[in-house]
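As a starting point, one isolated chain is supplied in structure tokens, in the form predicted on its own.
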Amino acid sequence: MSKRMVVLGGDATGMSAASTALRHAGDGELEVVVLERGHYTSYSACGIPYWISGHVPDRDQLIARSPGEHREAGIDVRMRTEATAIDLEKRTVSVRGVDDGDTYELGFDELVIATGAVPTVPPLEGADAQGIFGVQSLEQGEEIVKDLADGDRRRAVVVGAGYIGVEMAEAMVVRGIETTVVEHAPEPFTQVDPDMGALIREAMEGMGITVITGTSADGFDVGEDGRVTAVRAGDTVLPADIVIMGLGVKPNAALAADAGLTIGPSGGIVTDVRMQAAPGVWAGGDCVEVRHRLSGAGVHIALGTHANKHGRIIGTNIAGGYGAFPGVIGTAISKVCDLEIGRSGLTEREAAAAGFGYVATSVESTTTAGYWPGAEMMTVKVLAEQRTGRLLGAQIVGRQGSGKRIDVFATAIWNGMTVEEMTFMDLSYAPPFSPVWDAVLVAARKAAKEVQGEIPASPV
């Protein structure tokens, strides 16, 4: 008898799991069945903003592949339909069509929880106006394009200065809007240190963006046709025919919780390093928590390059393989316009947190060589821990051609090497390229020579 495995969500984690398990699993072995409360099956959220922007001129370029492609392959999708209850006991999930109402028990052998992340919105006035947009799937994607093309938005006002919410102002400013981000960490993008996100407010600034740090949305003023026409934001009123929340977003975990799974502190769920949270159940994606390899620690991180990870190391493990999720380093790379940031491992206050000692500098350089025409600035942080020198983490915020320079550093990392060792790596060079002493060498040199000091650490 073939076995069923159930999959809630129908993108990265999701699909890949189906689609890898039924690969390899015998013919006739597995019976497959997505639930997915949405339209579209394995989509680039990530690519979102660049689709708005108009960098992405067609929604379809998004979507790798659609849910009749999947059942081509032989996997049982079932669109807009999603779980409201799990039952450990009895192994059935209680499914809701979102259309019709319609609700029905499902039982599984194998079940994959791959609900995704939901967006961080909080309780204010006013929230529920037209006009407010989130960025998490595609259809708000649309519900963008859509509202940006029905009327005449001079004015924008981005709500939150993380990944989605410099993206997001990016692509206003592609638009033509006048564009202000409002975000109540002191600097702009906190994933990175604060003297790195003042290089990036300068850089947003410089391009015209209005940038209000130290201060949250407090509320929205609403018109009489119910769309919004304001951000209050502590004492200033911003004018807005356009408003994204750019919050951040956390686990979509609560039918795992109230399934009884553990919860982990970041709000994911628990796994094993193979992705199981309880026997024959998995969960991958944005909904769960895994290990930071440096700290130890237990952390929330949103991309789709650990979603397709998971998802390819349950499928393997539900058709009798063996995968395991190595963890984390918290590698990830932006942009505004022209700027691109990258960072990998810890910042400053992530270091302090898990407790090492370090040493932290920055370094100066250019993209190719000073005298190549176009040779474009960029500054690179690097922290390395006292004593051993090893590689802790690093940051980079610079023009093009700068940020997947953050790559090296994530290899680094990922091997444990020391900034010693990677002083005189043999990185390529030619002048269009880099300086003959990349930016990587040269941060990792000052970094070991004050390892060598034995210069204490000292807080931003």
Contents of the next structure:
Number of protein chains: 2
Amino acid sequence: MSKRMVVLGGDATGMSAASTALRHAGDGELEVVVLERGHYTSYSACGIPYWISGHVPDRDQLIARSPGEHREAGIDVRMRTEATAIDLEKRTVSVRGVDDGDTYELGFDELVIATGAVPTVPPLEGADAQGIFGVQSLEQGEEIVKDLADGDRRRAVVVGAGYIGVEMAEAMVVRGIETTVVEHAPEPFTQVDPDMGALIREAMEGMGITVITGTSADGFDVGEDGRVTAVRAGDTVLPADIVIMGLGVKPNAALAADAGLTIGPSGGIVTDVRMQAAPGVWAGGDCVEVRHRLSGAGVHIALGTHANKHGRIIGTNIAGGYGAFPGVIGTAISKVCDLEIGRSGLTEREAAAAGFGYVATSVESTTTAGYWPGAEMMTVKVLAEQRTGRLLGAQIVGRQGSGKRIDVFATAIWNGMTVEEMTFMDLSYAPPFSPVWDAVLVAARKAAKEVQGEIPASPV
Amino acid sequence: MSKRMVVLGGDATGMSAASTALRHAGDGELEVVVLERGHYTSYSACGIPYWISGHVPDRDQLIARSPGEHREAGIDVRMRTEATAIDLEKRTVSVRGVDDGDTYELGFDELVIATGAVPTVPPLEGADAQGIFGVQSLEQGEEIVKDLADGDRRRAVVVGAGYIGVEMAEAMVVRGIETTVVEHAPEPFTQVDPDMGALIREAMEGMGITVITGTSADGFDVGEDGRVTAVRAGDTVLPADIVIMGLGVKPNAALAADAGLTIGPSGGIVTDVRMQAAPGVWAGGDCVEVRHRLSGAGVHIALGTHANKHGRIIGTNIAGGYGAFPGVIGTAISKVCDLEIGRSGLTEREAAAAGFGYVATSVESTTTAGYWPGAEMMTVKVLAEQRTGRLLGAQIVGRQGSGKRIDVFATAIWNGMTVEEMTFMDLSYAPPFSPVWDAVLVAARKAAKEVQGEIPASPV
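Please give the other form, namely the form predicted in complex with another copy of the chain, since only the form predicted on its own has been shown so far.
Everything in the complex follows now, all chains and molecules, and the chain you saw is the first one.
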């Protein structure tokens, strides 16, 4: 007898869960229904800034699979359709058509909650003016692209200097728009430590971006036509033809909370390692919290790569297999023009908050042999636990070719390596690819010295 | 009372050992004498092909530190000076001036053997003709640069398609010279498996390089002027205005062997983990054999990165500290024009020779999100031990931006990870840097399926 899998949200986690489960289920064993509030399925939200910048010319390039393609694969995708309630007892979902308002009840055997995240929007005066945009959905991306095409937008203000903030700053600069970024923290990009953030500020300023820090956006000036004309930030008035809000996101977990599922301190739905929130109820992606392997804490990290993993794990489990999510270590990468930013593990603030005693060191290195014509500079910061020397975190800020080295640190953190163990690791070397001592090794060595002293003592 | 450290060989291992020891020794505690047969110290042999290609315009860019600079640091560097014998009983070295033939005895308290490697030169007819060059030393690099400047060299033949072979093929192509590579194995670049070598062949042919495999160079035709005119290879005569020999190297361990030090099956000097070959006698770099962490075998790997590590470890130990070399896993990287080649761990041949049962799988992926304008293709091959799934090796052949991912595999191999454990690792993702599933994860997942079956069984 066929069982019904109902999926709330048709993006990374939801569609990946649906596809994986259906692929592994026996013929006719599984009926899969996906409810998606928006107009699109399976698209790369992370790619939106690059569509706006023009790097990616066509919106459809961001769409991995359309509703029609999913239907051809046997998935009952219902677009512009949302769930308004979950009844865990009756095992039903209340469904509503976004456009027509029609409602009905839908029973499920397995439920996947993949409702994503919602943007953090402070209640600022004038925030509903025209010309102010978020960048969470493809629909919002479309609005920005249309708006930029519609008129002469000479000055952009980006509120928030995190991932979306810096990526949208790049997009604006690439489009030739005079760009100002406003960030309430002392340095941009609080996903790295302030000393690394200062390097990002310097580089962004070198690209012609005005970076205003230690200042919050307080409100917006609005013209008679209802369109934003400026961002007010402290004593400053920043004229703006367009405003991008990049203040981050929080889990969209209200439906799950109302149904009685456990919500963690991060605001995300709590699941077990198999991404199960209650018997037969699964949750993944931007609406859940996951375990940080270093701090042990539940954290909310909205990233497509985790969302896709969750979807595959959920689909595997629903199909009768075994999938378990091993947690996260906070790895991420971004760029502003040719400046690359990578991080993994804990920053100083995060390490201190988790209770770790640590040493922190930074080194400068080149991406290739110093004499190689394409050599670029990078700064690598490493945190190691005091006494044990266990690698707790790494941050990279550098030019082209530096950022992806963060994956080496990520793999080392994943395995609980000490910086001393890393010092003589067999990493690849040839002049076009790294100095004879790769930056990873140099940083590990300096951190090991901090932990153990300049010259390791003889044991004999 | 001062003790004397004598170093044989003034390149990576030797000078690094000398500098490290002197930096950490107390004032006046250590006298350091370095004997160097050639004209240069501390240069990047790996950079020579890129000087010849013109990527690196000036020879001196390859020299990290000149004899004069080392002397300023307090090291007694004796150039054009070689050791002809080591007496372990009397603790002396017999020294000879290369140019003047003067000889003397030099006592040592600590001896560092860093005599490097010598090229593999088969006894071929005509091999001493003009226009045939090795690429082991800066002196040889100089000869090539001079020879290319001296006359009209339209056709080059490179004998051997290993690291030096492919890098020199690139150098010749970049200089506009019609280039043929001759390799006795069925596919070029036997440091990777033949299926990956076939991809390299295809790419090299796409660059206009003629790749002849399954054929050995048998001898050389020599003109009346004493200069090479062709390479004879099987039934083929390959006209050549210049010939580059790239048949690899073997440890230069004769002096050590004559002194009674142990030589391993690889031909390299055997040391303990601290790089000590006998009490107070240390050896490192291209003249030693090192432990392979996967096979357990002693292997000879001539690479600047190991040589530098050995030097630092030896210097630390001589200064009274503790340094231990943790072994190698065969990580390496190279490129031919925009084709990047990375490897770590064991190839199929090496795994079989070590007695491992394994599964081997390959995947294709892109360096960035597929829709990113700079997306490049790569093939990633992974070997995992059967039943355990332990990662045994990885090979990457791809275009720009693919090769350095080998370090992620190297770190995973170093830590004994299984491919299953790697499947959900927290690696960095953003569209300009990788697909949402990085190639490393895709390759690991496919290998895990091979080990465990398509869908992991439920344990419940």
